[in-house]
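There is one chain below, alone, in structure tokens, taken in the form predicted alone.
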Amino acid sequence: MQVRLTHDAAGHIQTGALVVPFFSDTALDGAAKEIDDKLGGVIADALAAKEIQGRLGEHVLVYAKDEPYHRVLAVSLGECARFEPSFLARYAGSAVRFLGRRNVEQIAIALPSQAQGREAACASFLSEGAITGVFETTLYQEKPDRRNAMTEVAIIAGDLNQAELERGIARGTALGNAVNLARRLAITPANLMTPTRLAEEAVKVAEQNGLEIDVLDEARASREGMGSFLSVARGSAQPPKFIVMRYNGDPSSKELLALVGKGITFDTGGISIKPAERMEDMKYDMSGGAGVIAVMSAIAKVKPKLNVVAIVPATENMPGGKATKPGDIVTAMNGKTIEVINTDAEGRLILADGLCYANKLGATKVVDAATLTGACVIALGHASSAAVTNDEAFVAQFLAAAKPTGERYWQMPYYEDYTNAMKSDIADLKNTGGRPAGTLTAAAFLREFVDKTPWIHLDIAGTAYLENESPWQAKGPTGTPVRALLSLVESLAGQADVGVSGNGARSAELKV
């Protein structure tokens, strides 16, 4: 889908539908008031009748058959005092989903007056939301129950800064497409999204965006000493792949950010097999890897002055005849031995070697992302991801970068007690510490493989996919943590992030 800028006035634009914003606690203004006055106050009448409560994403549709825009959709941005630019992603997504499902192919959308002075940020969020709003989960239906016909969204420029709007559209388009890529990879069934297929998708992203790519097969992984990663792959007939993508944004610098994503393309639990109920959702267990691959496509377009490497250990976790058994001891790339207590705690085993490899490549900062623990869902539900770190300054920068994106992260503590819980009687570590503090003992395990490198662990088990759709987003995969990772990269590069910080100076060109 294309997002573009239009200089046509709201009242004269030729389009399938005109979308205007309003706030639940203030009178109509801007484009909403202009159009409402032209239509005789029908929008104001509908709002006065309390047909909707005015929550973010709620809307009123009115028809204007004698006007060039045919219909008007007024969408709420919630309370004016609580407005944030990220709400515009939900505003645009709500409009695209509602109208696109009603066979509207083109819309024009107005920004609120609050966009003045932060046009780039607002246009970025609006573009991102419009593109992610098109995504549906009906990819494999011959005759989809839900089809979105939207092909074009035109943002009405009005008297806003055109150059900043264009810059925001470029970034938001790159980000929206990356989020949808992560969602597509995650929703693909495991018989199609094998480790080999995931590696092929990464190669395609690299070739299309000028990135370096290296895919280690089982033999090369074995020569690297990745016994922890390969122990998970033993039970599967599908060959494992260890994916490494690289963006060289600042060749003169030794700084290197490593993004490590869990790539379990299907998780049965292995010998410690999961219950059958909802096991089909375990195709989403590669969401961290999908996000890391996808964000590299956006990074390549945004072109931050920063070196970034993406690492995705990819395998299935199956209970085959050669599968790792509870009680087995495996050796990670850094020489640490691990007693496998529960083969369903496999994500940390593959991430261990991913983190070691990041250190081997010279990473100066590391972030890993994984659907790692059910305990995280118990602790935070589906409202937030967990963040655990060994470096308070680094996590503070991450949280500051992530907060305005609309993705939520909550820092959880690290205490030595959690590491003590992961000590084995016969090996250096065991791969599970029992039910208490399961998210934090898992993080403590991973911490043993980053050495002293500043590191953040993101547990996205509760946020990588959602059970129910919202007005602006289909159910299923969410694309977390693509938005936050891109924002972090921009922050580390010292560039004004048009998606968060507004209209700061910036030298890099965006390419879409």
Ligand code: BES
Contents of the next structure:
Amino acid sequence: MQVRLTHDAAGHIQTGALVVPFFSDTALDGAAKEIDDKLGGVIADALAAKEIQGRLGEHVLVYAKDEPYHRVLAVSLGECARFEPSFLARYAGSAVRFLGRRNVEQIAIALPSQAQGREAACASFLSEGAITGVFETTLYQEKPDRRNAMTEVAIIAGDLNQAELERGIARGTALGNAVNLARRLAITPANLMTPTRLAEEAVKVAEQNGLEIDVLDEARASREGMGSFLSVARGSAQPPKFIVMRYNGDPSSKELLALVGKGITFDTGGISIKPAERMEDMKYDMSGGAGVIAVMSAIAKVKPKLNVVAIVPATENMPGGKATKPGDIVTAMNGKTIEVINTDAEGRLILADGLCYANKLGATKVVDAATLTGACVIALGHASSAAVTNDEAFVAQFLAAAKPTGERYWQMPYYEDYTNAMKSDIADLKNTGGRPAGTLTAAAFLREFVDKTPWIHLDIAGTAYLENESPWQAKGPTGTPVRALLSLVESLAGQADVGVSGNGARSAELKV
Ligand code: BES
Ligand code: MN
Ligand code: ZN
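Switching from the form predicted alone: structure of the form predicted together with the ligand?
Time for the whole complex; same chain goes first.
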């Protein structure tokens, strides 16, 4: 899917369909008004007849037989006062999903007047939404019952700042493709997306984008002392892989951001085996890892002035004759011993060594992302991911960078009580802390492996994949946390203007 700029006026565009925005509570204006006037008020009529309620992403289609654009799709941006630039991703996604499924291959899409002065951010969201909108889950159907025919989206430049629009398109295209990459890696079933395959995909991303890559096999991981990571792999016939990708955007600096992603390619629970119901969803247990691999592709294209390393410990969690048993004690890279109470609490075991390795590489800031706890889904549902930190200033910067992206993160607390809950009678730590505050005892466990480095843990168990589709997004994998991580990287590099708030504007100026 290609996103480009067009300088043609809305009324003269030769295309499969013209897409125009409107607000549910104000009169048509801009391109929508111009086209509506030309077509004798058909759009206004459809809206007046309350064909739709006007929620974000709802739309009306009218045919314009004698016009070069054939059809007009008017898509709602919701209420005017609540507008946020990220809604443009949903606006474009809704249009592309609706029209692409009807075999429309090309569209021209208009921006609302709110884009004035923040062209780069708005064009980025539009591009991201268009590209993520075409993603379908029918990857393995011989004759897909849903396919999206869209190949080209042209953004109507009008009198907006062209250079800024182009900058936004480049950034949004890199981001949208990264989001779709994360989704493809995540949805691919575990018989295909083995640790070996995940490592091969990372190598491909690195080669295509000029990134450094290092994949540690079991022997090397063992020499590094990754006893916690390798304890999870013991029950599996698939060899584990420890993936390390590096982007050097600021070689003269010692600052290094580490992004550590959980790469469990399938989580059966191990000897503490999970019930059968919905176990198939556990192919998504590498979503954090997929996200950090994918965001590296966008980082390489956006080229922020920052050094970033992505670390993905990848393995299956299987039962078997060699599998780790409840009560076994394992030793992480930093020498801490862990009593494995429940083999289904495996994510924290592999992340422990991932975090130690980040420390070894000299990370000065660390973010981990993981589908870590069912408790997180109980606490926040599918509405938000959880964020836990050891550094309030760092998490404040992260939350500010993430907020405009449309991905939601809710900070949850750290108390020493949670660390106490993870103390073992026989080893330094145990890997479960009982039912209370399961997300936070898991975070407290991880905290033992980051020392004093500013660190944020993201639990994406409820947001990495969704059971329902929306007008702008297929059901299944969402690409969380790719958008927020790219924005964080830009923010740390002091280049937050495109992703976060428009043409050099600060995020405080956004009405959010
Ligand atoms: N991968 C799961 C967490 C999960 C559950 C993600 C549901 C997405 C949806 C994780 O490895 C796990 O099994 N966690 C256990 C921990 C418990 C044994 C302390 C859980 O949440 O039940
Ligand atoms: Mn588990
Ligand atoms: Zn898991």
